[in-house]
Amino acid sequence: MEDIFVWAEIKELREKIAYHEKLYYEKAQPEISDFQFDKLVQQLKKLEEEYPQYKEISSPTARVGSDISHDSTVIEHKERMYSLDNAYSFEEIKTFLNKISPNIPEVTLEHKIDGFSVNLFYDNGDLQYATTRGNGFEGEIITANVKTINSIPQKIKYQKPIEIRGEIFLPISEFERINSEREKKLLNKFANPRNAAAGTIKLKNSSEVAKRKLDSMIYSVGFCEEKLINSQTELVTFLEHNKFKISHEIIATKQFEEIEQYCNHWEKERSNLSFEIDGIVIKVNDRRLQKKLGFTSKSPKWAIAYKFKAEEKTTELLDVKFQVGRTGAITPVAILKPVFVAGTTVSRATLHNQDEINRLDIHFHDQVVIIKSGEIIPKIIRVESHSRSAEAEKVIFPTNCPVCNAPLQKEDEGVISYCNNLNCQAQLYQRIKHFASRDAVDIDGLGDALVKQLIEKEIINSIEDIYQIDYRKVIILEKQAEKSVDNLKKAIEKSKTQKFHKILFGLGIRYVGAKTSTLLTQKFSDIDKLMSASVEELMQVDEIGEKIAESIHEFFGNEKNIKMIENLKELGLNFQSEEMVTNNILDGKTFLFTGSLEKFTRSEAKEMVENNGGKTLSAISKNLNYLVAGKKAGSKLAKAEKIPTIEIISEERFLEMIKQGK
């Protein structure tokens, strides 16, 4: 019995890794602080040592994660890309080198960036094409956006085939102005620089690249035929000398109080770069040391990362705002006086609810501790209350909603207020933004200012009302021209067509994201039946426990809900599933797809292959049945062509396929 449940933990911890992965490297939004990630990643590995059967070559504790995009064209590097292991401890770097030696080899310390890696590829002194880090094995090609960028040079003095390696990142200066254009234009911000030199280094127009003034600090080589390059330090002299970028920064030393020097002094001195550095990288010098270590499944046994703790900056709480969400839920948010920490300037931070605002004891125009959670969510860690002063007011957490001063409610045993008035202006609009954007409905053109002014003109109320609208009200608003509102009016009508689950995430049913959406909308073939659904019920769809359970309930046993529904309905939105296929055409074969894709893309091959009892992978390998090719397919479809069991078929052959299931 305890096996079914490590079994579950280890998949549980499989899917959260994953799910982050995605968000890091595809998306450069995550939600998690390196160290929370490092922690999951160690939990993981911790439970695989213990129960060695449940071990897969396809864990993210024995690959590099991907930051290969959909329906992009990849190379494969002559030479593997590793990741970093990382130490968040002096006591963790002795027993890394202990491990290599009793007694401290030569080391060397430089910077670690905190950007994109990149491989650049150079025969005959010229540039030959770039790519992202991918998956350790192929990377994502981003030839024509590098050549954009000055400090990488597109001819080089060596002329044999060399692949070179380094970091992408955006200077601190450009990240602010960047950030300051967004926000005139009411685009999102970035978070830090490192997500927006990642989301930079993908965009589809080189021009727009060029404008936001990628750098780079290149420190490593890949594939080279000649055994040129003893030392590490020598490795950097060779770089310089092909008109690389590289850190002048780097010192070498058999010292272990060197190391804990150097490293103490730029987790203090960071803040003066004009660049983000997240830590340390330790390496051997010795190249021939390096080899006879050699790699982990994903991680060289030769170098390590010393990660810096959160920066921590003192400032002035000036007021506290409280926000409504769109289910309800009130946040409060500190107001601060501007300071600079960890690469951005701060003036918000959350206060996350009522408990913790009573913890910290806040007053007004207290001297306040932040740091940026993860380098990512600005938070308040503590309130210097000896500075205070004795006329400060306390900060009290309101009774009434501060938009619609409707009175606010707990759950049980709950920390959270909501306010319950679906009618709350507040809530309007963040349930309007949920339920237009790509992930529900996905209604191209309704973006946040545009939201704004249908509530404020009243030209929408409901999320019904989006369907009902008067264009020729919308024409007359600011900036809206004829072409734009008619997009905007197919968008509309085209998301009456979205498939049930997505239309049942857009509704904002608390504790019900993208996947419990989905999971009921298997269970449940249309809304009646779902809407009808006990609690018990509820609760034998896999995944949803009594907590989420109780939340739908509760929303469908709402009058107002349910009269929504059944208005959308009248609209003519879609609210029931496709028709389960029963025969199963696809039943225990696998599929892979590369290549640029004409007649679907990869998230519908994907649902298409399972619908039909079919799996899909994401490497090729001897398990794999079916590899469907599409234009400019590379290296996947080298690899295939050698094994053969493989099946190699167009996007045509796929089709019929899941015709003659039909």
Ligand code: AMP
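We call the rigid core the largest set of C-alpha positions that still match within 1.5 Å between the two forms. As the structure is a prediction and not an experimental result, all values here were calculated from the model. Positions refer to the first chain, counted from 1. Compared with the form predicted together with adenosine monophosphate:
- After superposition on the rigid core, displacement of the C-alpha of residue 103 between the two forms stays below 2 Å.
- The two forms, fitted on the rigid core, differ between the two forms by less than 2 Å at the CA of residue 124.
- Relative to the superposed core, residue 402 undergoes a Cα shift of 2 Å or more between the two forms.
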The other form holds:
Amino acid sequence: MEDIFVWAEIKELREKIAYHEKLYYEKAQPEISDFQFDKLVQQLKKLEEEYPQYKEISSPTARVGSDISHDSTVIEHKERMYSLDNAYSFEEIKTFLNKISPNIPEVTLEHKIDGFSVNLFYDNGDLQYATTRGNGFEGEIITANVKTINSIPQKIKYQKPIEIRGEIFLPISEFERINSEREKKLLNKFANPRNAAAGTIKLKNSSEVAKRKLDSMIYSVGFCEEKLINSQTELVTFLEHNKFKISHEIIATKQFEEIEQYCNHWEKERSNLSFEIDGIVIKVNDRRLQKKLGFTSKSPKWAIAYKFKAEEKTTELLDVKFQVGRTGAITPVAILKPVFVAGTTVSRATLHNQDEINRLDIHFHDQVVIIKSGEIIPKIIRVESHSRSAEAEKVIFPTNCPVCNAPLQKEDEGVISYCNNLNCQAQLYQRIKHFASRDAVDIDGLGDALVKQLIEKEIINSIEDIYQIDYRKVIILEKQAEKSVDNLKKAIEKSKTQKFHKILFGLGIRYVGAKTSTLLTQKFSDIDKLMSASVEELMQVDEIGEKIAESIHEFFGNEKNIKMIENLKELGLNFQSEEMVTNNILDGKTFLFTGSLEKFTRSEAKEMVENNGGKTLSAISKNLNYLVAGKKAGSKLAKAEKIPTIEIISEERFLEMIKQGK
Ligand code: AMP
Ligand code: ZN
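Could you switch over to the form predicted together with adenosine monophosphate, since the one displayed so far is the form predicted on its own?
Now the complete complex, all chains and molecules, led by this one.
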């Protein structure tokens, strides 16, 4: 490969990895699976080995992914915290062991707990502080939250200064309890126990943390003045003696077959544990040998993690529902016999489209194999066709809409089937739900069940009808008390005055999400301007490409949509941006907010800046024009003071700047 291409590829991989590290460690909201992530790192490692001229100490292959979030306080570790190298096959374990010595040294085998690593510092037998792994050199302080964990002792027998290390995790039962509570409160559910644990440990309010019963497993010692222990096995005894929770499944062996057996055993049995493990850690037992082997910049040379494959589970396909979306797109959804996979109970999985159904050759009541792709979204990877009964019926994609029976049409390069009947009740239901949703015009009280009834009883047949409801009919509907009908009326009235971008988003134009709507209303200050814009003009808006522009153009070219907008206008809905939106008083100036703000929240501040043509930055740099410092501003203020081109201003001054523009 030509050097320039290698460099470009290395750079791209590093950026990609950094992006996913941030999602995983800092935000606890990964988009890809650990396996996919590890694959990226391996790819990068291979390239760096082939082209050592591009090795860098800041490369993700040479450093630990950082979990430190912006406004946090850190403490330096007395001894570094490392990551672990991974092995995906027994072959790789063998290579690892052979490098150490031709005769396999004694190793310990233990669970690799899928949690969040913690560093506990004790002195005089008291827990002094607890920190995260951070970037390996320093970690974020999480003492108050760690003190809520019952299995972590606040007093230990050992009196000298010592760093103790282990994993914090959420037991699966606790994870499920939290998620079902979040579901009731309509909050986003956590994708898996690890994310839930990582999200919990960073909460600001420790009494909230105490309610979620975090647990711990301790497996290592960092800094310690004395030479306390000679082996991993002794270490475990020491930890247990000091009342730490340790794993009772740790074994020591010199036999390769035993390593294989242990790994295979737990790969199968892991679903019977009360917490999640994602592999087995193999460590050289003898501490002297560990010392001799030392570390790379990222991980010990005396340990390796054997990673399990993504967990697969087999279950029965009970049914397939063909759902009609708001744009008429038909999505096949597999209804499954509930099964527990990678941290959650799965009872549905999308089958995407016709191509996917063909690929799987799926039949009703097939045994299907599920994984969680990205450990988040359930996916059917294959069907066990050999166990299928002879009379099993093949799943066939319908040719007509399952709700209104209109013939379906293929679009999007023939992959997606659409019901293009604008009067289709299923689409109407989705469209009304979308229109009334929080990010759109936000009509409180217009819930799913009510929308369904209103459509069935033909009280509403279109979006406009929401504003022409005959409330006498609503009162007659089951369970609708007069009071709640009154509230509904008020909420509907209020929705007319929503901001233009929310109303535009509510119209449900294909590919136009909340963000695109905002961008559009910044460029086009009223609906008439937007409706008469050409595809080229639309494409001048940031982030709008041809596909989106064409979809918008087509939407506004449709007679029915034009009529709907005219009606909505007459009914008094707001189709105009506020003055402020087109104001450019801050014209490209950059802002950063720090400290505790009293006059507005951070997200309001961001909106104010953007509405006035400015931009917000997330870190101090030479590109910054204004630092708005609230009370207790800390390190960012200190940094900004060193850069003379940054103007440091108060909240009041910021508000004045904006008012002047009005
Ligand atoms: P990684 O998350 O890929 O960097 O893997 C390294 C991490 O595995 C360590 O930082 C620990 O937090 C975690 N870990 C879980 N169980 C163990 C264990 N038994 N021994 C060592 N590390 C473990
Ligand atoms: Zn239909």
